[in-house]
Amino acid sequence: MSVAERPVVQEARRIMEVCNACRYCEGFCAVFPAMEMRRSFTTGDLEYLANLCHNCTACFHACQYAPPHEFDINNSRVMARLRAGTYEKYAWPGSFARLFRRNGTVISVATAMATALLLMLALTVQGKDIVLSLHQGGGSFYSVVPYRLMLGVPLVMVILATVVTVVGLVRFARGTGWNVKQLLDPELMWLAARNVLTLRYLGGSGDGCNYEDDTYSHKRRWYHQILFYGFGLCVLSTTAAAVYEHFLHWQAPYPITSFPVVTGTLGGVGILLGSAGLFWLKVKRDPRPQAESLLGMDVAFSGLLFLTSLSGLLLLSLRETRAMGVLLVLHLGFVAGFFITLPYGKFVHAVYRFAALVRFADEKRRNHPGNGIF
């Protein structure tokens, strides 16, 4: 544990010890049942609990010891700070861990540079006349960005992002004192996936969470689900397009009624609505249980998703006009920015949280066998 981590780890341990004695919030989310399985808390335990936390802030608004009480119990804020620390601590390569600091600036600069580089290459290699010309029919996208470039560069970025993220995940599991092999247990993965697909732990005690104020609301849960399923539809659309291209030998762009276009359009709209809604909630949120230093990371990630989706929908709408070439380059630039920064931004929270949910399912199975709580 580094010197920079020590205060937040000590504060998290103090809060968990108080909460473990109180247990008023045990029905709110997975953090408190996991907490109750422990009598003491190692650094690894606390980092695991921090990533199990969904930051719904329900425990803050329900806590009788929250500020201005002298106990000063602000579990949501401390867990958020500790959670962000795990992203940097377990990042790989370690020399890139600093990218989590001032993450909003890093994402903005990386995306701007990727977009500018792609536009410059297109104008230099293809020429202004080609980029700004009218292209129609199958293969028109490749008239602006060559096929090998459009396929090869994203493929390399996806592979690198996947490798870096998986290595970080393994480091996180080992660093928090858990058996990495359990991540591949089919039953545990299904239990965790079910919680993810339903966003069960953004429901608080059942009436929703207190993300904005002391009133209950399901809005954050709804926006998360819209964004999550929108992203999933976009992945499905991309996969279907790859099948069309490489197995059926049908070149993009595809008809409006085709499967890749329909799923991609629905997914893009979902990402637009979900990211915009979450940004709106961040503006309205109660600052007391939040880690304000993480606002840049959250906003940059939501903004990048929004711009990627918006540019894709505009490209779909204007693909048979002279604006297609510029819109294609802009969209690819936003996509490149997303994958370049993916292992060093907000996206890793989904990976670590899924691992934490798998571990939680494992602990419940071992500590409460056969009681039907799954």
Given for the second form:
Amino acid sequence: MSVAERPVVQEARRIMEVCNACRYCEGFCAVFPAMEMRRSFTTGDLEYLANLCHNCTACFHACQYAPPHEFDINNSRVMARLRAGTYEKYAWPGSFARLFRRNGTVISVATAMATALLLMLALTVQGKDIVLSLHQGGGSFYSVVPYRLMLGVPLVMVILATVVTVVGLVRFARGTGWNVKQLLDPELMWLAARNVLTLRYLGGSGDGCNYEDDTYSHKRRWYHQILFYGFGLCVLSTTAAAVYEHFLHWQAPYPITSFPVVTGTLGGVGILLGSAGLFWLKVKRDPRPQAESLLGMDVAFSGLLFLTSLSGLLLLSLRETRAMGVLLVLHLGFVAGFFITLPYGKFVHAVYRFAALVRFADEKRRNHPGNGIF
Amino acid sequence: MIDITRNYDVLVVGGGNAALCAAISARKAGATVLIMEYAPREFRGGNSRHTRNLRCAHDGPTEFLKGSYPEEKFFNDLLNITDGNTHEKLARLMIRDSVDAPAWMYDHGVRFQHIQGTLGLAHSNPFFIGGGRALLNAFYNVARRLGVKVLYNSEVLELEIEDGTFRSAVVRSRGFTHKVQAKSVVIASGGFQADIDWLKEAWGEVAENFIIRGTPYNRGRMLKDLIARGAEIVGDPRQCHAVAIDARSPRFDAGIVTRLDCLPFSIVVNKDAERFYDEGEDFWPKRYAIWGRLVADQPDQVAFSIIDSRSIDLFMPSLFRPFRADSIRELGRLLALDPLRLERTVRDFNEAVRPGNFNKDELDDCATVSLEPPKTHWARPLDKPPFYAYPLRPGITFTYLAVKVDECARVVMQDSSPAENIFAAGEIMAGNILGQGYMAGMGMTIGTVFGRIAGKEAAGYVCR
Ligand SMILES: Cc1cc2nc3c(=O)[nH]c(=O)nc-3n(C[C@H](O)[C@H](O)[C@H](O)COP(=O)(O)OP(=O)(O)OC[C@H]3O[C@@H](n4cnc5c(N)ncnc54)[C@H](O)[C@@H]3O)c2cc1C
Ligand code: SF4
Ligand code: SF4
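Right, the form predicted on its own is done; let's see the coordinates for the form predicted in complex with its partner chain.
All chains and molecules follow, beginning with the one already shown.
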């Protein structure tokens, strides 16, 4: 346990003990039912609970002990702080954990460097004329960035990111005192996946979550889902393109009505809307139940997604012009920045949350055998 | 800015559940409404902030309630717990109106939990998701959208009443004293439990050792003023809802988390280390409300609930961790009790326990023989260390002394005529229904039903 983390863990334990004596919030989300299955809380328990929390802030606005009450209960905030701590604690390799601090800066610098590097490479290797001239028809992208590079580099990066993330995941599961094998139980995975796909717990008590104040709204859920499915479509589009390319030997760019372009465009628009919406909510939100240290990470992540998607869409619409070369390099730079920083940024929330939901499904099943629904 | 020089149709005194139900109902009936809440915004909503359910009659299962709870059963339960000390007409009116309360609340933003059944209340009491504060947030948001004006930090000091008719109120708002005129007034300012001096008038010096579970703002100022201006009073100033809570609670506003559910599995001793009442008389939800008085009658108004490790996980955890020791003697020392006497009390108890089949969910056959007082259920010897103890004090939930009201929630004056434009709802009139005793959820039901009636009638008076 890092030294900086201790007071947060203590505060989370204090708050969970108060909540466990109260339980008024048990209808809001999975954190409270999971809490009720315990009478005392190890550090690992608390880290698990923190990753079940979606920071909907409902329990802050509903709490009769919220500050200025002397009990000073701010569960949403302590869960957010502790969650940020788990990203650091379980990051692999351990020496990279620092990347989670000042994450906004880390991500901006990494992306800027990737982009600059690519641009320089393209300009020096391919030459200014090629980058800035007009290319048309099949294979035009590859005259700017060679095919092998465009396929190979991302592939390596994706594999690296996956390995690092999976190791982090296993470290998280173990560190919080859970049996990693349970993660692979298909029924549990399905139960957890269902919650993720519908973002059930941001539904709160049925009217959404609190964000700006004590009124409920579904906005955050919607923006997040648009972003989530937009991202999914982009992954689909890229995979389809790779298949076309590699197995069907059909070279990009593809026609407007082709599968990769249609899914990519829809997905890109989704990412734009979703990330802009989430950013807008961040600006307007009530700061009290938030961990401000997370703001940089959140903004960098949605900002990077926004720019990646924007550059992709621009590339699509201007691919027949001289701007194509620069836009392509820019877009690839953002994509590279995204994958390089993937295991050391906001993206990990998805992984840890999923693991926490699987564990919750497991605990539910043990406590209420025969009842898989929750 | 809220203009308090304007003559509002309805002035609502208080900012809890009863007040909000009245304000929303009055506004929906077409009246202009001003709410005066003593507390600052962060602490708005009085005792209602600390609640989690209400009691309603219903004929069949609903999304939030099991089975049914017929009106007649509700009424009989009420007769039972008050020992007949209720006003039948008002009680039946309340029960009838409780039927559509959850739907009304739902329409105004309150959300209920799906059936849990843990407290044995699944047939009668729907639970609010997020508790009373979430309920209040919902009501305040509806009220704001409807155009109800709310002033926080505003204590109503006096009412000006001429010939049974309300004219204006004197208010201290943010440090200044104003006169506020309105055509009618709904008083929903709670009981007087936070006024310790008044409690002492009723209970004597022992009240110094009482803990007030809810808001420090319910000081009974309106109740006192109405009494002085000739309103008829019902009830006894000593009657109240009083439970035994953890003695380490802060003096005010600790709410639900300092309640203790361990008593039926424990023995309870006073500061002389003697037992004084059957801890296992009945299920805890049926008995918790007598223990406040029982502890209040003990020397120094303090007692200790003692259990062993066999029972430590049988009840809901509470805010403070128990005292813990490896022997009864050591536990006695920790609690500043006479260790030898405590040891003897425990020994006597252990020897009197006759073997049985322990079952915490039934009135089981684990009881003592020839012990005074007996423990009639869940009696098991205290012999498995470590031993634990929770210190107890009386915790006052709310007082029952009330202004008398009629079926329109109008305040009845001493000449038995109802004041035409003065209405009361919630704790301040709860004594009409609760002469004594308590059942879970009554406080919110009384406030919701009579708050709605008061609001509608106050608007009706103005708009007729
Ligand atoms: C810990 C706890 C748990 C409880 N749980 C439940 C439960 O689950 N179910 C249930 O039915 N009941 C419960 N009760 C009882 C319930 O809280 C009350 O009966 C109910 O809330 C009363 O509502 P009310 O609107 O009359 O009073 P309150 O909600 O107390 O509101 C009174 C309001 O008047 C204001 N006020 C007081 N004096 C003045 C003045 N002079 N001028 C202006 N404003 C003034 C106060 O600030 C407050 O806002 C509980 C009580 C406590 C303490
Ligand atoms: S956040 Fe507050 S109201 Fe909710 S369970 Fe915890 S203590 Fe109770
Ligand atoms: S912030 Fe929302 S998700 Fe997190 S614990 Fe509170 S209610 Fe649950």
